[in-house]
Amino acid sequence: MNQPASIERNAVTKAIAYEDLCLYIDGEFVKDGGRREQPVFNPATGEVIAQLPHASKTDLDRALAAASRAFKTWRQSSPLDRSRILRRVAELSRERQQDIGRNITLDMGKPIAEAIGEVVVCADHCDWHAEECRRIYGRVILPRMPNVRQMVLREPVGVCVAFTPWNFPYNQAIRKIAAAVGAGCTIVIKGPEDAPSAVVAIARMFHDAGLPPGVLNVVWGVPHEVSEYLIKAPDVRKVSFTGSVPIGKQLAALAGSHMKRITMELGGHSPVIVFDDADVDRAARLLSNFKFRNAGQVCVSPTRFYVQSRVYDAFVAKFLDYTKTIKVGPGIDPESSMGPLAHDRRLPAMEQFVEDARKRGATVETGGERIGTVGNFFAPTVLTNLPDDAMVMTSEPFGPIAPMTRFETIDEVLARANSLPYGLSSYVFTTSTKNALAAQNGIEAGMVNVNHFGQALPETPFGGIKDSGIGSEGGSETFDGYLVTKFVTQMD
């Protein structure tokens, strides 16, 4: 493949105005003042597009104090007021989708259509939370004596801290903010320093929607320093994190040592099972599109392909046909269907996966190498005939690599699919209700998709089991991690 980044395209990205990066503390947008700054890079060109200010200890203390103070009144706010603000943010998301999406493409790399789509979908998340926050109910328990009244109340947990990743910078942040705000909590969020524009844009929208000062605060800094400082803060009652399994375990342990509630949406290594009765062409088309979305940098990306032997060759051939139509290039170019990896460190990681597979006897059917020398572009890659102990079959690749292997029986493939400590998402393609039911019952994952990709909607719970996390975001479960249960009993 040819080098996708040209001088002309570089000039286009330089001409586009980027988000004015800042902190957001107690209702104020804060920058300058001698704070440490971090460069933000465009992964398609390698150029520096902005400088991101880091929060000082004073900034962190101020954000925590503002959240603590605001909680005293926000917890008593009307659900109608919370709903109104969330609905206004949804409206603003739709109004500003082009600018926000463009900036996500500039700092994260995904194609512009995907970036704008992320913003539009997240408007739906705001609308959903706006409705659900009006339906946070308690209950009355019938007493054993006529002069006793027993009630269960659901109350906001308190000050929350959240840490969100770079691959879906808008989506991951808005889910946590909308849940906290809708529940009556306040929140301090540290978004991704290497793709910060979306979180700053979210702060601007909540500010413009009339959210009271201190309810939402945005800080930046060295990740482990900021997370440790915020989690240890006495006023913090809830920790939410989306990211890798190792970091998630560290933060969960830290939160647990201070008896703080957690929601953890961690990594996955999603198995795909294609049975021999599946619609092979449809499965290959859908899976190819989904696999290489966001250059494979998706926690629920299909990453282990188990194809029943009778249709293995046909499926691989169809999958390759669709994969070879993918146009790799800068996300800002509307003709690009796959952008760069977000970080240059991921290029040698992809090469290591491919080299290990080769050493173990796998065949590189397409791709397998970096594209050009400018930007973090790696070719869509398909590997076949891999052993189950290959690195790419045991470690989450988080990149544009699709490994394929055969299976014979359903018992065999379920055992192989469940052999790893991950349990986030999974995918099954079959026209047999017997196979579908066996897979639904047998796969160890928080989400099972049969014949399509139906997860991550606002009205459905999103979360994993085993090492892939604790708790869910979305659905009627969305506020569970942000509410405490209080039992009240009264005798006349």
Contents of the next structure:
Amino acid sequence: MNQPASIERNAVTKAIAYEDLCLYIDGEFVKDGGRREQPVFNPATGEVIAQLPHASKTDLDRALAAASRAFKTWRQSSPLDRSRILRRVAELSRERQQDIGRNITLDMGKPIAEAIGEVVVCADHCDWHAEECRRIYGRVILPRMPNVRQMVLREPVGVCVAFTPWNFPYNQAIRKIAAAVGAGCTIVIKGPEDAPSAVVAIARMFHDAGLPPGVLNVVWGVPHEVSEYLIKAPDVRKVSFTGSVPIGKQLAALAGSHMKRITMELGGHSPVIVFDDADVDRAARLLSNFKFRNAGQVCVSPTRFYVQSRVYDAFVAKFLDYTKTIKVGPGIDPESSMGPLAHDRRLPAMEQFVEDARKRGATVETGGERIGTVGNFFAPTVLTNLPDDAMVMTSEPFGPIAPMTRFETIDEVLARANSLPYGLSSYVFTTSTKNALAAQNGIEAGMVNVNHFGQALPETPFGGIKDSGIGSEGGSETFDGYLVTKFVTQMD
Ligand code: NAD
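Form predicted on its own done; form predicted in complex with ligand NAD now:
And the full complex, kicking off with our chain again.
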């Protein structure tokens, strides 16, 4: 395939202003001062668009000290004040959506409409946390004696540290920050160095909304150095991470060895089950759209397609038709429906998945290779006739690859869907209530979507089971990870 024509137009990105990258510590935006820096690349062009300052050890200590100090007062703040600040951040997100979205496209690569959409959706997340933080309740337990009063209090856990990834750089960060701030905790967050503009923009909004100094702090650096330092810090009581399963296990082990609470939102390998009785055209259209959103770099992306034999050929043909309409190009071009991969290390990863599938006899129906030599573009790829032990069927592809295979019976497909250690999301297409119920009951996953994609809303819990994680974000569960339970009993 040739270089997308619209890439030449990307020369304009050079002239567009980008976020002024910095750290945010104790209410101050800081940079320079001889700090180590790393370049930030535009994945559509390979150009360096900015330099990101790393936190020194002194910066990390300052951030931790500020978060510890601020916790003493923030924990006692009125939920109405927390709510007011979160609401203001929601408003600012809507006001600043264009600039923030454009900067996400510049450093992460996703199409501009998707980037702006991410910001707008997150305004809703802020509103939800603003509402729910006013409803953090305890309870009274009836005593065994009349002169005793027993109460259960829910208190903020303390200083939190969070590590967030590059695929939804705004969404992943704001969910953790809104939950911590709403619960009365303080937080030090290390965002994704590959796509840092969104987290800096979030810090600016909380600052402008009047969040007291030290409640939110933003640092950057070499991921394992920063995370190790912060997790071990004595004042830190909670660790929240979104990213890959192997890194999540490392961080969970470190947190466990220091007895810190964790929320882990880790990778998935979501099965899609399309039954014979499904509306095949609708399923193929929705799934093709969803599969290649954000170039497949989505933890809940559909990644293993199990299609019942009778409709397999028709489904593959329709899916291919829709896939071939995808316009790959720089995200800044409004005509692009799929941008580049977020960084160049994902290209060899995609090539390895395709190479392995080919060796095992798979057919590459479309795509299967990099597009051009400028930017990290990889063609939307559909693979058929591959065995269940192909690498792409067992390891999270996290890219624009859709592997398809047949199944015969519901028991067989549920066993195959549940055969991996992942358990994040899953998708079922059927018009049979019997199949729908069997799939809902039988699939081992934190989320089951039947005939549509309905997850990741502010009011619904998002999270995985098995190796895909611990805890939920969103929904009425959203504060659970940021609160501790205190039992109080009193006798007169
Ligand atoms: P990676 O595992 O090196 O990094 C993933 C994310 O974790 C990055 O944001 C990175 O900065 C961060 N990270 C890595 N090591 C860390 C550490 N020791 N401490 C704190 N943060 C750390 O992989 P990658 O090449 O950047 O991305 C590819 C893989 O990451 C994919 O295979 C996918 O499984 C996973 N991923 C998952 C999600 C998700 O939403 N679950 C998001 C992004 C990436």
